[in-house]
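Starting off, we have a lone chain in the form predicted on its own, written out as C-alpha cells.
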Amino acid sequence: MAFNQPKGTHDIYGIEAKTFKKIEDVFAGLAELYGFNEMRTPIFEATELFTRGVGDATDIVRKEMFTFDDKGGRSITLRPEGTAGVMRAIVSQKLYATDDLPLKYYYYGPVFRYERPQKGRYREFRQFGVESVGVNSPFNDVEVVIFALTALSYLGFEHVQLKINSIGGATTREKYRTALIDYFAHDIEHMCEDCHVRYEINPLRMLDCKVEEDQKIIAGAPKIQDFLTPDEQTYFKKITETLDSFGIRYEIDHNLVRGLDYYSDFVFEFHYISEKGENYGAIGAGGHYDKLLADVGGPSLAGVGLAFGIERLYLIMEDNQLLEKEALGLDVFVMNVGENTVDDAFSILTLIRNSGFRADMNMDKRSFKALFKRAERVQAKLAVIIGDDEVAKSVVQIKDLHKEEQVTVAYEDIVAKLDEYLSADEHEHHHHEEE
C-alpha cells in the first residue's frame, strides 16, 4: 500500500530544506544579537490556553484548532501559533521572577491550523517569532520592527512596506466597541457570517475582513485614532519619531487590527511588493500586549512580538528567485578506481570531512564515467580522485571541477591543498558578487 502525506502538509528536502534551514539560522543568529534567547515549548497544550491567550473570538480558535481528548480525557491542543506557548512557560516556570527585564525569547518550529491547503498555505507550517515581556517601552516596540526588517533585509527582501497602528488600551477598545456595533448595527444583515459572528464577540475583527462587498460598508466605520486617549496618542507619536528617526518608511493604516484578540495600543505588518509589482501582502506581523501574561495566571506585564510563516517566505523567495542554487554542492567528491582503493579513499574521506569540508563518495564500484557524472550531479567543486597508482605512491590526484585543473598531493597535504583551493574559489565568488 502506498501512503501520501496528509492533506495540508508537504515534504521538505532539497533547496527548499537548505533554504528553510537559511531562514531560521538568519532570524535566530540576529535573535541573539538582538539579546533574544532561545525558548521550544510543547507542540501540544491545553486547549484552554489558546481559548484564554488567543481569544475566543479569533478565526484560529473558532475555525482552525486541531484539538482533540488525550486518554485522561484533557482538551489538548496542537499549538496554531507560537506565543501563547512562551507566555506559558515564562508562568509555569516563574521567569517573571527577576530584576532582569524584558524577558527576551525566540522560537522556531512546526504549528497547526485547520484552514483549506493552497499554494505556501499548510495545515502543519513552520513559524518563526521572538517575545519582548516585562517592560512597557515604544522602544521595545520598535526594536523588535528594526529586527525583523534587519533579518528581511538579510534574506534579500528589498521592498518591504511596513504598516502600523494603535488600537489603544482595553478601555478606548470598548468604547471603540460601542461605536461598532452601533456603526454596523444597520449593515450587519448584508455582511458575511463571519462578520456576523464577529459583531456578537469582538467587532473589532471585522474591520479585518476580506470580503469584498463587507469591505466598502467597513470604509466608512469609525477610527480607532478618535478614541486613543492622550497617553496612547502620545505613545503612538514616540513610535512613529522613534521610525522616522531611523528613516524606516510606515504607512499608518486605520483598519489594521491583527487576527489575535491579545494585542494592545501598537500592531505591525510587514507587507512585500516584488521588483515586477506582485503584492504579496503581509508576510509577518505583530504587536504590544498588556495583558496577555495575565490572561494565562502570571503578572501583569506589558510585552511585544512578532511571527513570520517559512513556508510563506520560502514561497515568495522562490518565485524572485532569492534562492542559492549553489547551497546544495559539495566541496569535494571522493572518486576511487581500482581493486585496493576504496579502504584508503573511505580514510581520507573521513579526514576531509572532519577538517570541515563538505564530502561524499560512492561506496560501490563505479567507472570514472560514472563517478565524473555523479559528482557533476551532486554540484561538486573539486574531486579527489585516488586509483591503484596512487595507493602505491600515497598520493591523490586533486581536480578543479570547474577550470579543469588537476595536480598531485600526498596524502599529507591533501587538506592544505583543499583549503588553497576552496579558499581561492570563495574568495573570487565574493568578488564576482562584488562586482
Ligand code: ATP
The other form holds:
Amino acid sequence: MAFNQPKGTHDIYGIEAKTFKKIEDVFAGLAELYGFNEMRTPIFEATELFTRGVGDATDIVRKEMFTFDDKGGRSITLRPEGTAGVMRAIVSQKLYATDDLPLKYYYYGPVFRYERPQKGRYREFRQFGVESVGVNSPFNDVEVVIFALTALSYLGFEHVQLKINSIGGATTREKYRTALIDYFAHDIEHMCEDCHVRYEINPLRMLDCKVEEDQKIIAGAPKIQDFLTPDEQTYFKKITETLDSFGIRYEIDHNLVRGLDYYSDFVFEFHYISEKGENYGAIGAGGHYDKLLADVGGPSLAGVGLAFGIERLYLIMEDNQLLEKEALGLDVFVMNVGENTVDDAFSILTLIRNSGFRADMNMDKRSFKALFKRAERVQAKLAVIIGDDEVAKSVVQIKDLHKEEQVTVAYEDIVAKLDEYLSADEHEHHHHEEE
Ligand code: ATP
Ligand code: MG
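If the one shown is the form predicted on its own, what is the structure of the form predicted together with the ligand?
Full complex below, order starting with the chain above.
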C-alpha cells in the first residue's frame, strides 16, 4: 500500500527546501541584527492557551484548530500560530522579571490550521515571526515594520504593499462594536452566513468579509478612526509620522481589523502585487497588543509582533523569478572511472570536502557519458577525473565544465588548483553582478 501526504500538507525538497532555508536565514539573520533572539516553543500546547491567547471568537479557535485529548486526558492543540507560545514561555520562565525590556524574540517553524487547502493555503505551513514585549512605544511598532520590509527587500520582493490601521483600545472597540451592531442590524439578514456568526460574536470581523454583496453594505459602516480617543489618535499619528520620516509608503485601510482578538491600536498587513498586477493577498501581518501577556497569566505588558507565511513567500518567489536556481549546485563532481580508482577517488573527495568545497562522486561504475550528464544535472562547476592511468601517476584531470578546459594536476596540488578555479569563478560572478 502506498501512502500520500496528509491533506493540506506538503513535502518540501529540492529548490523549495533550499529557498525555505534561505528565507529563514534572511529573516533570522536580520532579526538578530535588530536585537531579537531565537525562541523555540513546543509544537503543541494546552488548548486553553489558544482559546485565551488567540481568542475564542476568532476563526482560528472556532474552526481551524487541530485539537485532541492525550492519553492523560489533557486537551492538546497543535499550535495554530506562534505568538501564544512565546507569551506562555515568557510567563512560564518569568522572563518578564527583568529591567531589560522589551523582551525581543523571533521564532520559525510549522503551525497547523484546519482549513480548506488551496493555492497558498495549507493545513501545515511555516511561519517566521518576531515579538517585542514590555515597552509601550510607537517606535517598537515601527521597528518591526522596518524589519519586515528590509527582510522582504533582501529576498528580492519589490512590490510590497503595507496596509495599516488603528483599532484603538478595548473601550474604543467596545463603543465601535455597539455602533457596528446598530449599523448592521437592518442589513444582517441579507449578509452571508459567516457574517451572521461574526455579527453575534465579533462584529469587527464583518469588515473584512470577502463576499462582494456584503462589501457594499460594509462600505457604509461607521469607521473606527471616528471612535479613537485623543491619546489613541496621537499614538497612531506618531507611527505614521515616523513611517513618513523614513519614506515608507503605506495605505491606511479603515477596514483592516485582523483576525486575532489580542491586537489593539496599531495593526498592519503586508500584501504583494506582482508586476503583472496579480494580488497574492496577505503575506505577513501583525500588530500591537496590550493585554495578551496578562491574558495568559503574566503581568500587563504591551507588545508588538508579526508573522510571515513562508509558503506564501515561496509561491511569490517562484512565480516572480526570485529563486536562486544555482543554489543547488556542487562545486566539484569527482568522476571515479577506472577499475581500481574508488579508494583514491574517495580519499580525494574527502580532502576536497574538508577544504570547504561542495563535492560528490560516483561510488558505482558509470560511463563517462553518464557522468558528464550527472555533473550537469548537479550543476557542478568542475570535474575531477580519476582513471586507472591517473592513479598510477598520482594525478587527476581537472576539467572546467563551463569552458572545456582540462589540466593534469598532482594529488598534492588538487586543493590549490580548485581554489584557483573556484575563486576566479567567484570573481567573475561578482563582476557580472556589478554590471
Ligand atoms: P488569511 O486571511 O490568508 O487566512 P490570516 O489572517 O489567517 O491569513 P495570520 O494569522 O495573520 O493569517 O498569519 C500570518 C501569515 O501566515 C499570513 O499572512 C499568511 O502569509 C500565512 N498563512 C495564514 N494561513 C495560512 C495557511 N493556511 N497556509 C499558508 N499560509 C498561511
Ligand atoms: Mg486565516
